[in-house]
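Okay, so here's just one chain, in structure tokens, the form predicted alone.
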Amino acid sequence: MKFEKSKQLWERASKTCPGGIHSNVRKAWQPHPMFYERGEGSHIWDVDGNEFIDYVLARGPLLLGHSPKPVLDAVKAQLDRGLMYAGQHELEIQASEKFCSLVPCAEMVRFSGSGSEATHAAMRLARAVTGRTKILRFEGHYHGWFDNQMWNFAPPLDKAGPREAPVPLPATAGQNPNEADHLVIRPWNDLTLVEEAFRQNPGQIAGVITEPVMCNTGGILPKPGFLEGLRDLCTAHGALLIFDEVITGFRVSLGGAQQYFRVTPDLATFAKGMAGGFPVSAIAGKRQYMQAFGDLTVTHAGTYNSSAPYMAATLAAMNMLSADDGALLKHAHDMGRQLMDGIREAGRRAGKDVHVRGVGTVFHVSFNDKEEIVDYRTSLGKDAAAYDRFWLALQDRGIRTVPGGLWFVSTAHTPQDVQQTLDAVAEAIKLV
């Protein structure tokens, strides 16, 4: 493939935009940050005319594929009626009613603009309603890029401290180091160490926040009983259980990972996948906690919250996903399972130690030397250089995936897409 125009645009952009990009994670693409022209269904085209089957899907938001017509039609209809009112409108009621009918923990919901905002609000709310200050979080989980969120996401092991009690480490320069005083870090999938953390911090932990599937680091699933154990521990110690469903929400199932695993948190946050690609997030939870926003005890604000076109998109997307008993989502899971099985089989035939973890609509592929991958530290056994060669070989064959190994599958992917992808996988895996 040729990427000359992308390179020219990146060089031009670098003169006025730091790094030539507007989100740091976009720097990872090779041979340089890429520029795209259009997307339709499961395919995307770059400015050089290269066509790709897309498993990046904007890193998750395009659960319905590129440019889903019912969502775009709903937004277009609202655009003629207005953008923002600095007041309420009926669409936000309809969207919240639909949301609460689908998500188990959602007795009430508040909409905002990004996953980082929603997760920040959830931690603030947990601290407010419990009167405590500490949040227990897990090594390798990502909950947003704000100062109180971006800790121990991908810490170097020579600085991370012991596995049993990792040292709080900021993930970027410029973070407020004092936030560490309000964090308790533990490895995921180890209930014994979580229980010990509660004993070591009696009456101090306001909430436990977790990705219910460790999507941002390795696509790792919870061990049987782990999420249930977190639920029991939070209840016993008066802390709130918070699920970060920014990725898993509406993607793992219509009601999110909490429905899939049958564990109901006190609060949960959502974003990617819930509005067909428009910037909408949500914090949802039990009425007894959420009403602290309504009585103004706890501040949750935002000029762009629940703007009418975005609520039109949210309602249309949720209606699409829930129609015919969730037929579209079932199709996406089926396509994903075929991909996961096919990638495993391609690895077996090539004699490669390929690991595929997750669920059909979001899974992770890596080349590992460990049999069991259960948390951040065990995920580090992967051969990152091998995967770099793999995904670049896929890109050369018209298959676009996230460089780190995460694959998103949409309702728009077809059996033909799957077969073409697996044909490319069979060729690319030989180059690992």
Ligand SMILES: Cc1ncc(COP(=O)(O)O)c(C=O)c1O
Second form
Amino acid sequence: MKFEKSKQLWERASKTCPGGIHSNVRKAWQPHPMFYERGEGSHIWDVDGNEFIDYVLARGPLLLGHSPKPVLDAVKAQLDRGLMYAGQHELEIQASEKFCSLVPCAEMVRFSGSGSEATHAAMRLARAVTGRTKILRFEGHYHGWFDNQMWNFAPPLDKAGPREAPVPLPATAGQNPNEADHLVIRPWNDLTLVEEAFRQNPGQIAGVITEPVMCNTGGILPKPGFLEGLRDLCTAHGALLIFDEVITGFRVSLGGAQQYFRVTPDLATFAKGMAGGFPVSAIAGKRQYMQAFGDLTVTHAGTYNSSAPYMAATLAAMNMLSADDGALLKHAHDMGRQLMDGIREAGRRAGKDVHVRGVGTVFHVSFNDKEEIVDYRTSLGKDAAAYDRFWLALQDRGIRTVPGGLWFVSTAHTPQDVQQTLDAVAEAIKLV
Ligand SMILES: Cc1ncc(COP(=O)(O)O)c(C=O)c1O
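Next up, the form predicted in complex with this ligand, please; the one we just looked at was the form predicted alone.
What follows is the entire complex, opening with the chain shown before.
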């Protein structure tokens, strides 16, 4: 495949925009950041005319595929009536009511614009309602790019401290180092160490925040009993359990991972997947805590929160996903499971040590794992170079996936897409 126009545009972009990209994570593309001009359903076209089956899906938000018509129609209908009012409108009530009817922990909900904002609000709320300052979080989890969030996502092991009690490490230059005083870091999937952390920080932990599936590192599922154990420990120690469902929300099941695993957190955050690709996020949870936003003791604000077209998109997306008892999402899971099974089978046939972890709509592929991947440190045992080769070979065959191993599947993917993808996988895997 040729990417000449993309290259030229990227060079031009770099003159007026740092790195030629408007989000640092987009740098990961090879051979250089790409430029696209059209997306439709499960397919995307770049400026060089290359067509891809898209399993990046904007890194999650396009759960309904590119440009889902009912969502666009709802937005278009609203556009003529105004964009923002700095006041309330009925669509946001309808969206809140629908949201609360679908998400188990959601007795109340507040909308905002990005996942980082929502998780920021959740941690603030946990601190406010408990009167404590510390947040327990897990190595290898991503909760956003703000100063209090971007810790120990991908720490270098020579600086990360012991597995049992990793030292807080900021992920970027310029981050406020004082945040470290209020963080307790532990490996995921190890309840004993979480219990110990509560004992070592008596009456100090305001909340435990976790991705319920470790989508950002290895697609790792919780061990049986782990989420339930977190629930019990938080209850026993007076801390709030916060699920970061920015990826898993609406994607793992209609009610998120909390419904899938039947563990109800005190607070949960949502973003990608809830508004058909429009920038909407949510913090939801129990009334007794959420009410602190309502009585203004805890600030949650945002000029762009719940703007009318975005609420129209949110409501339309939730209506699509919940119609016919969630038929669209079931279809997406079905397509995803066929892909997961097909990739495993292709590995078996080609004699390659391939590992596929996750659920149908979001899963992770790796090669030559050194040991069972259950947390951040064990995830480092995968063969990243082998996956890079696979990833590039797939890109050359018109299959677009996230660099590093993550695959997102949408309701728009078809059995034909799956077949075409598995044909490409069968060829690409031989090059690993
Ligand atoms: C689990 C999780 N939480 C929070 C965020 C931050 O969301 P946003 O990029 O919308 O700020 C992300 C983004 O990838 C995420 O995956």
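What we label the rigid core is the largest C-alpha set whose atoms superpose within 1.5 Å from one form to the other. Positions refer to the first chain, counted from 1. Residues that one form lacks are left out of the comparison. Note that the structure is a prediction, hence the values are computed from the model and not measured.
**Q.** Mobile segments between the two forms - rigid core superposition, Cα shift of 2 Å or more, 3+ residues
**A.** Only one moving run appears between the two forms, namely 368 to 371.
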